[in-house]
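Only one chain comes next, encoded as structure tokens, the form predicted on its own.
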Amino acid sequence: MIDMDLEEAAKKIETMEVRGAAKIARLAALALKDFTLSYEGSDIGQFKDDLIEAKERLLSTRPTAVSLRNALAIVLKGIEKEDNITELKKKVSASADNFIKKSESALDVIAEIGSKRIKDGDVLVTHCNSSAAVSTIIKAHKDGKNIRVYATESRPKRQGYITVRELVKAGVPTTLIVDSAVRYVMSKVDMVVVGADTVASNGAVINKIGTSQIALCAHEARVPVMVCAETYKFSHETMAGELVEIEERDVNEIVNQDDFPGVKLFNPVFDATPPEYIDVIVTEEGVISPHAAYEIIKSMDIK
């Protein structure tokens, strides 16, 4: 049984009305909480089955975002031990609230830590729309550092439009560029600041398509790459050898397929940036080398 409100949340994530790994994780946690509190059945076994079904529906929306998977695992952790519906509702509700609170506070901590690595006068490049990366840049600006930003369009959904509006609203001098202009401007850049959808156990970062090309350009130009990512974006599954599934979306997000008869279209949403192209990952636990991702995942209480 899927509640209509939960289905509405799932559709918002699926259609990218709500986007960004942190935002979809928080929305999913809230949707699961609301589903739990509005549940009217009295059979504890059926309730648990319905919670798992609700979880699976939310998971199906964005397969690459480990933040979504981890958020739901955290919210439902330990439900198998409960044998009272009222107590189960309290447990899931409290877990959801706690996750949302920690997720929001993690952004502030990451911004505080990451902004210290940005120097006065730096020119930055960012890609897509990462709450963690944008918060870090804005914090550096608020600290009085004279910085400028190049932000990519991030085709095909152009999440970069959201980024430039957020940065300009905060007073950060920002220039919007097409994705393919990154190598052209890299000679003027001091640091790349991006977010992550998933961090694998080997330190590879799965992020918006085009991130790996930006990191490659930065590596060539000896420009450091800083990834800002909450620890709940680290993938426990990759420790057991599982590969991160790269989501493919409707090709009509690129062009109207009917306008190109006979042409194959391909719309992968993410790519993997090798750890050797990443200088540091900034988390709410501190700054780590990408090769330390394994230690972060080992310490996580998520299965």
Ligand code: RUB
Given for the second form:
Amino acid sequence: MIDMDLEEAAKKIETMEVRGAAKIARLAALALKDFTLSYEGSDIGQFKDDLIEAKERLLSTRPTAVSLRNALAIVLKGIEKEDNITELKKKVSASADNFIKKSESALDVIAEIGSKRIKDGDVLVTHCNSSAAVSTIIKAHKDGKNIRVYATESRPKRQGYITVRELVKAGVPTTLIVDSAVRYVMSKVDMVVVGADTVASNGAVINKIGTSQIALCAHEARVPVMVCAETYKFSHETMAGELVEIEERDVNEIVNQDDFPGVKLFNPVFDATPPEYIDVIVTEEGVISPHAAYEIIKSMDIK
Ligand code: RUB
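Show the same protein again, this time as the form predicted together with the ligand rather than the form predicted on its own.
Now the full complex is given, and it begins with the chain already shown.
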């Protein structure tokens, strides 16, 4: 039985009112906590079934970001062993709070570590809107480094607009460019800084569509690519060979379909950047080579 608040949270994620891998993970954890605390039934078996149903509803909202799957797994970890409703409520609620707190502090640690790799005078490129990438860039600026940023528009949803506003508000000199201008500006760029929705066990990074094109241009121009990603964005499933599902969204996000009769439209919203095009992944546990992703996943307590 799905309640209204949980459905509301699911809708916010589905419609992208709340978006970005970290934010959707935290909202899902919070929604599961609220669902648990407001649960009125007295049958423990039914409660667990309803929790699983609630988890599945949240999971169905956006398929690509493993942050969502991992957050829900963390919050519901060990519920099968609990046989008292009050204790189960306490456990789920504490796990959700703990996940949210850790996720927020991971962001600060990533910014601290990642910003050290940005040098005074650097020109950066970022894509879409990643809280981990933006925090890292802002930290470098706050540390007194004289940096400049090219931020892509990030079609079709133009999340780049959020990024440029956040960066300019923090005082970072920022230039908005269209996605196709990336190769043109790359000769003036020192580093690409992006986030991740999912990191696969082979070190491939799944992020907003166009990230792999930017990484390819950076590779050609010998510009390093730094990915900022909390460890809960690493995918355990990929270790067992599962492929990351790439979300395809409504084609009307690109153009109004009625204006293009007879034209096929296609709107994949993420892509995979191969590890060869990534220099480092900055996590809250430190800086790793993409080839060490497997080790991070092996050490994770998420199944
Ligand atoms: C957002 C996106 C971001 C990652 C990382 O895509 O691709 O780069 O989610 O973000 P969408 P963060 O707008 O489709 O959700 O670092 O904030 O988790």
